[in-house]
Structures are given as structure tokens and as C-alpha cells.
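First, one chain by itself in C-alpha cells, the form predicted alone.
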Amino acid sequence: MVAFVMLCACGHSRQGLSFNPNEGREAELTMPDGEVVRYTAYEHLYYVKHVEDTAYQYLNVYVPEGATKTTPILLRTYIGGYMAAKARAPQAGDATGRALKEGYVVVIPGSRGRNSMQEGVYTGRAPNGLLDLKAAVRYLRLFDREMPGNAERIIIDGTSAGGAMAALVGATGNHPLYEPMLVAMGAAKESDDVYAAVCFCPITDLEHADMAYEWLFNGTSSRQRSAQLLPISNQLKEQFPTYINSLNLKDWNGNPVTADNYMDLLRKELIRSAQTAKNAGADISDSLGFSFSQEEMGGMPPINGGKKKGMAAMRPLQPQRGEYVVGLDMQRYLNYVANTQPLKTAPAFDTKGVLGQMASAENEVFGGTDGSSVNFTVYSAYKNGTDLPKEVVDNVYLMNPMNFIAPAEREGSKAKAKEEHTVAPHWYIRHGARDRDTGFPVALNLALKLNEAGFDVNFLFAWNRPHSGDYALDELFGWLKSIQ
């Protein structure tokens, strides 16, 4: 039975906010192994004094025995498809769990979403989400004081949409833009950094989406034969590779990416996530277009530049089977994919309109408190005869993280980005090997830019794996005992 402990009314007060250590729920969680969990709850905090959404903008703390002032916390978003997302109790099977069971304090907040919504007003329209979840970073910050785990290190973890999410806190701290809407909701007046952000297939960079997925699949057997759908990709591809050569990006030994040599870099990437999974015991086929050699050709491509912690964490274990994956037919691989789960259509997210299709999930997110839903990419404005409101234009720039990584300025264990904003200094980043969610190159362009500005990256493609997340829980933990 659940405990609750009730010991005194003495909590703490500050900016209209408030916590109270002597507050808090007895609990346990039984993991998968058995083994049994205890851990103090502290739930329904409400982390902004003018509190739009009732049902949504409070957080759940949950403190492991043994937490200390010193602890990291892990902040798990459960956001999924840009919609709101309820502040939930730990499971024994994802991240929460684990976290609890490594002596992580663990903290779940609610935030809004595009279908959220209160007395017929829709709350959670964009940047809503986001600021939901740095206001929840705020409160944390608040009250360090009393409450156990430590503020400066905060790790956010998200999949997919909460990927992207993670992605935006983490690479907007303190940015002056979001400033006055935080202040408007009522929340602490405090820093909105975190130490690492954990993105799982992160949905994100949403205006150049839909060129990246149409540049990645036009060719596959399922595009080639849609007489409707083929002659958008077309144009959407052609899109791409202008896209990618203003990113002005490189690769992990600092060479130019560019849309010349792009595929060959996916090509790669694709290897050495087959050659990690081989490396491990998978069994993979030549039928999936990958050719093999009992000789390493070339070696592995050193990763993160060579630097120390970004080699140690993503080089390959050495092969125990003597056979090394030496290439790739990207047509046939992607044929594979895209067999293994239908495509989505095209455009990919932004489709209100386009052939006469309904609003995307994506379309909502930048929609109106009415409910209403827009275009937000030049190219379906356009196909719909109309441009993009100012309005939506600064809402999309707020909510794509690649707009805010800028080189380092190192002070201490923070990065700070030349726009005087702080970036979180570590990331680790996953995209599923046959994630079709999304365009290989979304997840990737956002690493090589943060390793390129000078940030810590953990990036792979994650062998055979559709759109999921907190998966490899080892290897994810593993990788957050090497960063404190």
C-alpha cells in the first residue's frame, strides 16, 4: 500500500509560486527485473502563477532514496504528435523508470498542445507548448534550494514530437525572444537552460521537412508510382539541396557537407549503424542492399571530429565475426523502408490544401486559438494562392531549433551561443534506421550542426528501428554517467 505522508504546512513561497519539501506521497515502482523502487512523489505543481490550463501546466516530481542536493534530474516530456501532454507517474519500462532506478530525480511536466483547450479557446497553439516546458524548467530552478536533485543538471528527454520539444529547450536557453510570453503566463524569473537534451526521432525543422522527406524517398518504388503525389515530390526535392548548402554544415572530420556529396554522407551513417548492430550479434541481410567484406575498407569515419568523449561514445564495438559492412544501394535501402511502413503522402507535414488534403497535425500547431489550422511553408501557402501571415512566419522560426545554434563560447561546464542565449552542452540524438516519420537528414543536419558550433554530440541512427524512443537504456544511461 501507498503511503501519504502530511508532516507540516511549511512550505515555500516565491513569484506566486510554491513547493513544499514536507509535502509528499510514499511510493514504489516495481521494474521488469522485480527489483522495487521506493521514491517520494510530489505531484500537481503548478509552475506559472497565471495558470491558462488547469489540466495541463503543472509538473510531478518523483525523488529516488538516496537523491541528494548533487543528483541530476530527468525531465521526461510525454508529449507526442505537438499534443498536449499530461504530467503522468513513472513507468517501469521507459526512461522514468530507469532514472528512478539509477537514483535520478525524476520530473514529469503537463504542457498544452494543439488540441488542448479551455472554455472553447485552443491553449496550446504554438510556441505555447514550449514555453510550458521552460516554465516547468524555471520552477525547477526556483526552489533548488529545497528541493532534492540539482538544477544544473537537468537532463530533458522527448520522442518525436517531444523530440523536437527537447531539442528547443535545449538549444533556446534564455533566449530573450520567448522573454515576454514567460513573463506574461507568470513564470519564475529564473534561467530556462539544461544541462543535456535527449532527443528520440526528434519531428522538427518542420518548414524544410517536407523537401528533406520528398529528396530522401522521390526515388523509392512507392513515390515513382503515385501519377498524384510524384510531380509534388519532384518539386519539393529540387528544393533540397539549396537547403542544405546555405546549412553551410560538416561532417565529423570537419569537411563540407553539401548537397554534392550528402547521400554519400547518409550512406555512411547508415553503415555504421548496420556495422554497430552487426557488431552486436544482428544478422543482417545483403537483400536490404548492403555489401560485406571479410577487410575493413577505409576504416569507421572517426565521429564528433575525433573529439574524446564523442569517439568513446559512438565508435562501433570491434566485429566478432570477422565481416564488415562495406557499402550500401541507398535506392534499394530506401525501398526497404519504405516497404516496411507505408510513406506518408506529399507533402510530408504541411498539407493542408495540397491535392485538396486535410490539415496535417503540423498545420494545427501553428493554427489559431479558434481552432483553425494554416499553412506554415512557403511552398503549400503557395500552392494554396497565399502567404505566409507574419504571425505564423515568427511562431515557425521560434519553434525549430536550428535557428539558435550558433558556435560555442565556453564558460565553465555551460555553452553559450553567440546570441548570448545558453545551449545545452550535451545532446544525444536518435533516429530509428527505418523511422519513416521524418527524413534521415532532420535528425542529422541538427547533430552536425551542434557538433559543428562546437557542442557535445551522441548521434546515430539506431539499427532497424521504426519511430520510437527511450530505447537501448543502457547504452542512454551509460552515455548520462559519462557526462556528469
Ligand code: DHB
Contents of the next structure:
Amino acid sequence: MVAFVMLCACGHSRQGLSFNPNEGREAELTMPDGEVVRYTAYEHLYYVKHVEDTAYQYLNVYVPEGATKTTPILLRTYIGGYMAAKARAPQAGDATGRALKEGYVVVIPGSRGRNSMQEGVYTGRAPNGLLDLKAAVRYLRLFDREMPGNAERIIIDGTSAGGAMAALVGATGNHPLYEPMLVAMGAAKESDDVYAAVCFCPITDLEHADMAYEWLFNGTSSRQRSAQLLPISNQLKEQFPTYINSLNLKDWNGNPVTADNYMDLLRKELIRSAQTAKNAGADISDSLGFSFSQEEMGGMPPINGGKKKGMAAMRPLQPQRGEYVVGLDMQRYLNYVANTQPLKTAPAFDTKGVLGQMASAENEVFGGTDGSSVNFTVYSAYKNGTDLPKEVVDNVYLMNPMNFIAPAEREGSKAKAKEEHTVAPHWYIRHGARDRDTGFPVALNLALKLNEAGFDVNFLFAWNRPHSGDYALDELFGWLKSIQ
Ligand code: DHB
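Given the form predicted alone above, what does the protein look like in the form predicted in complex with the named molecule?
The next block holds the full complex; its first chain is the one shown before.
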């Protein structure tokens, strides 16, 4: 027995990857309220056998006192702007510090991104950043027995491009399309599905984000005043109804969502946002476009008849200050949003070569290892006089979680084996009620599609939040507790 323990002291190697539970470093984090949280850090753990980029392809694990084999794991990516992200240490002010304090194991993976480069080669063009995160999940499963924390309870959390990545990891678990690339990287031969995805303001559904943006903001004074952008905006806006109708979405009550009622659905969701904030004590100015009443109007039926766990919990409480938010002038509200921060240009995402504009971050995401940038929508490629190579079309597909949200037949028959993959059962999706980095429909469509497919979704336009994440941590951690 003694000999066995001594053998284990040198750590564990499997499939060319290793983890040594004896190489932890004791550390502590002082929380904003002065509480000191002690933890053990295991850092610089390479999660692929064939490391291409030593600066990014590893993860750090932080284990608070008292963590066991059943403790959930918060996997927090710091990806922003689709750039490479370093594996960092936990931060007192965000979900990582809070998670440690609550006793969760925290894992912070590095990942390649559109700007990472090794000897002149861009290493992180799509879908490589996503592959890195999937490889990190596989590594956690490979050493699940040796490492504190339960790899079957991984919650991935990210904001913006990181929110998009969290949605992708959540939606594409074990999907065969990524397998050959993961094998080539020397990722662990393990599954890569996760238990929950926390997506703050996901910048996703990139090939439809331009049309959603213009459909939403076309009527704002800033678009209407721009003689240059307005024709582009008008054309993109016209493409959105066909897209929305093709999604066959349903609202929380199961009613069909179409281009004709979509603006009304957004109005209801923004009213729900405002009412929720008002009940918690927020003052909401009349000037934003809301109308108020002492009596509830018929416009807000109970969500899912109050039957469904996730969304039922999100119904606004009874007003505590005697006032219901009963209406919203959408044009006025959208002008307010565009006044808090100037809108993006048109197109908002696939800008390259349209009206002679420069490449956007997203044009680089899909560009080549030589650092090139490319168009990724049919519209902008046409405007730029180019076409969409098959490789770009394929990568755009791999980077859109909307393509992977199949109905929740996760234990499906063998006849469906080819399409079998595992979508995370639990989703927490937030988009700021004054976030203009992408249009409101992007996050809402993701949430509705998941809900319709039978997954547990907690969605809200977070009142008065700009493009940001890891806020309202009491609410987030309350939800995390409720899904354990
Ligand atoms: C991010 C923000 C954007 O507006 C965008 O287009 C892509 C990424 C971000 O903050 O990650």
C-alpha cells in the first residue's frame, strides 16, 4: 500500500497528457468583502498532446478547501473579441472568485484566437479556439478520477465572443464533425459535452447577425440620417423575415414566432426586463418609451402557464411599487439604445470590402493561417465582388451553435447515430437591455431554439446592462444551485 502511494506521487500520464495531484500550490484570494478564500492551484496543464501554441493551449485548475469528487466545475473562458485568451488566475470580482467562495472547482483554459501566431503562422483561426475549449473539457474527463471536481458537472461561462464559445461548447458536445480535428491535435479520447452553458451577450449566429442588426436598428435616427449606410441597412433588413420564419421558433408559451410578431415579442421581453428591474427597486424613466399603469394589462400572459421550471421562475414578481410596465414604444427605445453608444457600421459584422470598409474581427476569425481576412456572408461577399470558398462556408457552419440544437432526444435510437451528439441540458443566457454589439434577436433566438428543443433555459434581457458579463452573481449562483 505504501509503495502504491509512492508510485502515485509522481503523477498520472495517459494518452500523452499528464496531471499530478501532488503538484498543487497553496494560494488565497481576498474577496471584495474582505473574506479570504483558500485554494490549491494546479497550473500550466497542457490539454493536447500536440501543442501548437505553448502560450495558450493549457489550463489552470483551482480547488477550494472542502472540494470533493462531486463538486461542480466552473469552466470560465476569458475569450473576448474572438482573440486568443490566456489561462489566468481567478478574479475576486467575477464569477471565478465567487465560484471559489461558493466551493466550486474553477478551471480557466487558455485558447488560441484570431490573433495568436507562432513563427508567422496564425494558429487560432476558426474553429481552433473552439477546438481548444473542447480539448480542455476532454482533459478534465481524462483525469476526473484524480482531480477534485466532477467532470460530469462542468458549467462553461463566457462573455461576448466568450459567450458565443460557451454556447458552442454547450451545443456541439461530442459532435462527429469536430472529431478528426480533435484527434489530429492529440486531444484526449473522451467526451466533450458539458452540463450547463452560461452565455453572456453571445456574439453568435454570425452569418445572420448583420440582417438581425439592420432589421432592429434600421428605423433609428442614426441609421436614417446616414445616406451612406441606409441603402445597405435597407437591403440587409429585408433578409431577416425569411430567416426568422425559417427558424420555426415558438415563444415561451408555445405560440409560433414569425417575422410579423417578432417585434412584439421583443417588446414583451423588454417589458419583462424592465418590470423585473422595477420590482427590484430600479427607477425607469418615462423618456425611454415605457408606459406604466396601476393595473396589469392583458399583454403579458404567464410564461409557459407557469408550468415549466426554468422560465416560470423568471416571471416578473408582482409589482411591489404599485406599477406595472404595460407598454413600450420600440422606436423610442431603440433610439435610446443607439444614443447610449453609437451603432456599429453597416454591415455590423461582415464589413470587409462593403462600401470600401476594413475587415472586422469576424472577418479575421474565418481568415487563413497567413493572417488574411475573408467575407463570410453571401451578402457581403457579393458586395465585395468575391465568393465564399467551401472552406469558409464549412467553418461558418462549425462556429454557429444554432446549427447544433436538435430536439432533446439525447438517448436516441441507433438509427440516428450519425447525428448523435449531446447538447448541454441547462442554459443561462443574458443579453444587456442596452447592448448594441449585436442585435437583440441573436441571444433571444438561441434561447427560444433551445427551449423549443426541450432544454432548460433561463433567459433575460438584463435591465440597463451594456455589452458585459458576469453580473448579477447572486442570481447566477442561485440558478447554478437550482440545477445541481
Ligand atoms: C466582441 C464584441 C463585438 O462587438 C464583436 O463583434 C465580437 C466580439 C467581444 O467583446 O468579445
